[in-house]
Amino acid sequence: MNLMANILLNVIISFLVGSVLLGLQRKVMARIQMRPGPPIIQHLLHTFKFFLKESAFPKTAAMPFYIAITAMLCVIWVAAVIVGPVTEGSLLLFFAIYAIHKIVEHNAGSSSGSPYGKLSCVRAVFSAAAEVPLFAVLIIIYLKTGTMILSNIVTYQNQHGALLLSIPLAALMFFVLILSKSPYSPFAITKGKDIVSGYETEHFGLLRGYLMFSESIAWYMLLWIFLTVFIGGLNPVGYLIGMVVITAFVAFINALTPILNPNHSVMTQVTLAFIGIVGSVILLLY
């Protein structure tokens, strides 16, 4: 199969599966709140309802950046995409995406010139402020491991056994980062319903089908960085598997927390940084 092949193949995967995950948590909270909940394939469906709706612009949208913001999120996830199950490549471009991914979600809400977007792309900066010390991961990873390419990373885990046993809390590190993504966690102030959308309140039609395929990329590539990193190589069945019980143990979290305001969401995870960071560097050391 030559590259390109390769990467349409598992941008079509990702997006496809990302979407169904993303269905799936909805469902599984509905059912812990007792409720029916959607089709475990609407956000699916709702990104194809976008794609073919009538795009709408709004007059304080600062053009053509409004625009090309849409676009920019795509383009860095399909790029997550070819650093990892494409070429599987260095991490440290992984976590160089996802910090121009927080830039982007930050202009994203300020280019609409909506009052909602702008508290949004507020709180973009404060999660970001939370989410930094969480790249300390990286170090622990390296100091462990000797490497940041993922092929490398797979390779030390087939002889030394699974990550996820030896720096746990490294791995919780990275599992709160997940967290803090996922639609309705206590971490998600950057869409908090006292916001509506947060930064895609107003982004409509086509442009909205972009933002949500981007999110189905998203998740994706956040839950194969995570069974990559700790668990190792995989089958596709493996990644499914582990994707699917991520993706539900999230919801159940989800489904019984409440969503933080801004200041206890970040100190609660400076605060589990920090003892992920100082457990994992005694684990290291003893």
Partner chain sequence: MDKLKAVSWFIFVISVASILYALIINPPNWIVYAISIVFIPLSILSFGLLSMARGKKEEEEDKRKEPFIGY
The other form holds:
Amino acid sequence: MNLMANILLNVIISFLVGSVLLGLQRKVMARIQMRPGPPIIQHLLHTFKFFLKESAFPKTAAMPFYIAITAMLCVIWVAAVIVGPVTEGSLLLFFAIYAIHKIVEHNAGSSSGSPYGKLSCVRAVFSAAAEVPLFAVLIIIYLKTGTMILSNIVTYQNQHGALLLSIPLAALMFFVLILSKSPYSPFAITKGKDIVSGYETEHFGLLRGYLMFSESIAWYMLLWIFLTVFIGGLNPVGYLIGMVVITAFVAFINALTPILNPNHSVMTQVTLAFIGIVGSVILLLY
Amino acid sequence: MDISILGGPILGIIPLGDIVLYFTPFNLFMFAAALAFTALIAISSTESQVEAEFGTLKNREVKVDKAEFKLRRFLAIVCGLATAGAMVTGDLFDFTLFVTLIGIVNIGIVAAVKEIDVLDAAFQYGLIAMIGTLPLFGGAALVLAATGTISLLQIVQIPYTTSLMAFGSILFFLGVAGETGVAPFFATKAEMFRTPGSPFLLIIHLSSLLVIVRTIEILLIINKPF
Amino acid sequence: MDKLKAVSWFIFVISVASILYALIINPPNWIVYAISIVFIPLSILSFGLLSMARGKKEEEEDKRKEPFIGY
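Please move on to the form predicted together with its partner chain, as the form predicted alone is already shown.
Then the entire complex follows, led off by the chain already shown.
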């Protein structure tokens, strides 16, 4: 297949599946909280709806930075789709993409001049401490498999079995990372309702739809990387089932936990990372 | 060990005499991202922050004035170019130079601000960045002494890791952590971000994060666990 | 048409043209990666800027100054 068609197809699939998964997450959360909840395609419908809504660009915003930062989010997650499903390239690149996602959270918040955005901006800097688990996961995967390239990691798993069984604590740390990126999670301090919508507050209308588009792709890619790196060798149906299971599990946790305050959120993630790193090193040595 | 198991296949090398720049998809992506953000900073204006006033229901604007804007924009562009350079350099000493430049310019970007909390946080960050230069350069020097070269492309060919190389890389990592001001070394660097001037704050945060990601690659190049 | 619409149309046409170019002509891989990373997001952004609703002209200035005049 033509490479461009391959990329376009993967971007479209990641957007559609990611949106439906985020909608499924809301549905499961609602049902646990004993209310009907929105339809599963709600996130997808909202994304389309926002493209038709009126947007005013605030007078205080830093132009064209305020609009361009939303475009950067889409750029990095399209790059993630290329690195992941299309070329199965380096995991280190994925770390760089995750770091730039933090940057976008930081600057989408501060670019509008709104105090809610500013608070979210500062919280995004604190929550960068939650990248320590990702750093540790990458090192542990490298120590175990001897490579950072996704296609080689899949080959390793075909020979030696799933990494989920041999380095379970690394999988746990990556799962905590997925949890921190999910909506309504205990670690979602940058989008907490105590600061209205955090860094997304002043990006409304079209720009909100654009951010939701990129976030759907981000959710899909996070789950795809988890399944590829820790289970590996799945066919599309396997990926779909895996993603639905992880989304439902994340929804269970999000429905039953409150949002932690910023210091507690960061310290919880760092503590889990510490347990994961020490445990993994011990497991690797024995 | 082949460097292509870390960042992907080497796409190209630019030899500038002894200093060699190399491009893998990983380095190229970060280089392009740093340059794209720098270009964005060069063309953007700053935001005005909206803050509540005491005694009335009105809001007031906190803005960046023109002279401060030009100075901070210049420093932000320098920081962005230094970050881009640090992403592709194949030379360990060159990388440490870029990191110290980033540290200095980061302080400069907020030093023009007129808010006391921000200046306090910047001052403390400056102290830690200065302390961080010792392990940074010391670590690089130890790696040079242990391997005989500062070229990363040559270090990656050495099939073993001596304990001095490991010690040097630990010091090097501590130096980078101090210069970029990451938690837990300097958790209140976030206080520096409460000031107006969003495009300039971006480059402070971006440079720190990208330098850390590159440092991981460098540490994996120097230390070979198998 | 005003400046925003003109710029959006320009960017939209360029983005769609380069994506079609990459689909039809099939250039070397690195060009396809560059086109997709730059022009897929730009096409969606410009499409959105064209499709979004616009309010009445006389209210626009009020909506932009909202924090300072209070609704």
